[in-house]
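Okay, so here's just one chain, in structure tokens, the form predicted alone.
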Amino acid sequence: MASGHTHLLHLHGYSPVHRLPAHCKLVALVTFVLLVVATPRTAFWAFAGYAVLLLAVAAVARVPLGFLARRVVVETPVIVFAVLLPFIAQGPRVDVAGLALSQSGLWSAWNVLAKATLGVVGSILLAATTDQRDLLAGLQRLRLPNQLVQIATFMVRYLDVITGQLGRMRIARAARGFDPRGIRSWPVLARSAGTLFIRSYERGERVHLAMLSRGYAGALPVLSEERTPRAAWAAVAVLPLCALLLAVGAWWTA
């Protein structure tokens, strides 16, 4: 497999966002979500204010709002536990449509909800602009473990491999009239995920055999040594300097 495949994440394009270096985008990102999770939840307009933000980065990048709405589904065990809070929480009970609901655990439900979907935006305006080897090259300019950085590489790499081997097996199943229905079913699925995990760990011996026959000795060539100009910096900048306006801002009228 060829390391120029992408991802379902990303999208390819050619706006000043894609064009930014990875380990800049990854710096603002978590600059970003810090300040974010560090704004008093009463503070409305600066959520208003973050999301707005994150929707201008999404019309430089020409990401379309549809790509950014389809993606958002992996908050949902988020947003069920959110939904959940005002139930289960203790406290003083507020009436809500004829539902009495826990004062606390409203604003626990909203704060997790808002920060929690502006960081999975701002994640996935990341991983829609920026290439998986870009964004494990930022990784390592980022000085992050070198095993960390091997494992996520690893996992990019042969997650399409180990996916493709499972779509084979469900071909397989399929042709043999195999139809998953009922609980009769789950044993031919458990077998079908041993099989998978042998195979997988039997696939890994190989590769790890062949990298050692090509000289691998525990550490990954450097995927990029090219200096970050300083114009790039400065734009990047430009996001969490706005965030940390609004959250000063917040936390000033708090």
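Predicted model only: the values in this text are computed from it and were never measured. Residue numbers count along the first chain shown, from 1. Take the two forms, find the largest set of C-alpha atoms that superpose within 1.5 Å, and that set is the rigid core. Compared with the form predicted in complex with the partner chain:
- Relative to the superposed rigid core, the position of the CA of L65 differs between the two forms by less than 2 Å.
- Core-superposed comparison between the two forms: the C-alpha position of G177 differs by no less than 2 Å.
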Given for the second form:
Amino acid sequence: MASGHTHLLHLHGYSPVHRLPAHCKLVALVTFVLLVVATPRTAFWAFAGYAVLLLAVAAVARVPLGFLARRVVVETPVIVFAVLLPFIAQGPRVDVAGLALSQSGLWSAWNVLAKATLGVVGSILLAATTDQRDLLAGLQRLRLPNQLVQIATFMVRYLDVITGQLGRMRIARAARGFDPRGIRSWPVLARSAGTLFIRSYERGERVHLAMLSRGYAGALPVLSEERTPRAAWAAVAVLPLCALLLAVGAWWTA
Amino acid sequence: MHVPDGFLDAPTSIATGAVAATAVAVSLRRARRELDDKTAPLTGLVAAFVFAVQMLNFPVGAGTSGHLLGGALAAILVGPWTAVLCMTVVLLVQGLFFADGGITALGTNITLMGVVTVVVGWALFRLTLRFLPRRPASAAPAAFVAALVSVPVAALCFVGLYAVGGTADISLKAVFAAMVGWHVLIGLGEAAITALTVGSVIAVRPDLVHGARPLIAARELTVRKPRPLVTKGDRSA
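Provide the structure of the form predicted in complex with the partner chain, given the form predicted alone shown above.
Below, the chain from earlier opens the complete complex, with every other chain and molecule after it.
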């Protein structure tokens, strides 16, 4: 693996957030996102509160804001959709800067944008502060079926290998003057996909044989069996509990 | 097609979550029959492959590009039950690591992109094969049909979910036209690439294509006699 055994989404560090057990962070994140999604969209202040909570987590985890901002780019399709919503939604119109926009469309745009952004930033923080192997082990501790954990483990393990291969093939295509434009380039891309599959598969066969020869018996070794310390649960509970207070407040005033 | 958090209301998200959980539970049991246990790494590899292929954007026109969903492709390569597991893992990892698709919308995303595309793709693949001659070359056109239909059907299911639990007030007609219209185009790209991928894998390693197993079994060993070389001088004799 060219990038070592961590992924570029991971931000190596030793902050308190980095040290928390992965499965605790997973539970905290899912609870947090559930609360955010359940919040009525009219409670602006609650969403501001959620944003402050996430920024506080980022500050404690020492994740730079620039890193967050660069990663939020994955949300672009949602943003595009949200920008279009006020124009295509129905209902009574309001005049905003000379444009007749749909009132309910504006609400929906705000709703999707706020909730999706908070969810995206939450996942980015989780991925940035947790090693991928730990995250997979955390999923295993949360009783995700073993087959799924194994598939996920191998997928993450091979992902860099395959994307590296894909990148080399792209460079090779470009070096031969290939410029993907329109339908005529599809057969070339498809042949690339086919070649990629065969190469990856044969590589996987070799890797699997190598693993068997080193004693692999169908499951990844469990590195730690000890119980999760209470303090860890207490620490991760801070985020969802604050969020719960905000959500209850939002429902109260709504 | 990745549905973000807060796009569909809570009851719809919970219902699709239940559908996804059921589909995954059934697939976990059935997948054991499809693959022996030494193939878990290879299944992970197929998941990684689908993940990578989803990054392979292809131009649709007007500056936009779509990406493959890969459900039909995964079903044909590794069989439907394993394919559901692969797609689930892809979407789970995308949601947790890459923030692509909301965490509360995971059930919706698995149902649409992991279950619907696989079920429709596999069913149509098997159905189409019945009408085609039993030989390995038939897999590619069958894959074309399977992938072509699977994408707009997934889009159609999205419109259905939207009608039940959408949080934005857009006319259904507009959602329908936009989603299904675009996804027919994306489906064409998906179909072309799926068929050509399946074709090129079958040409080199037909044993790797799960869906083509009956076709390969039907192939008979034929003895061909060497034809005498005809050269210019022989023709006169």
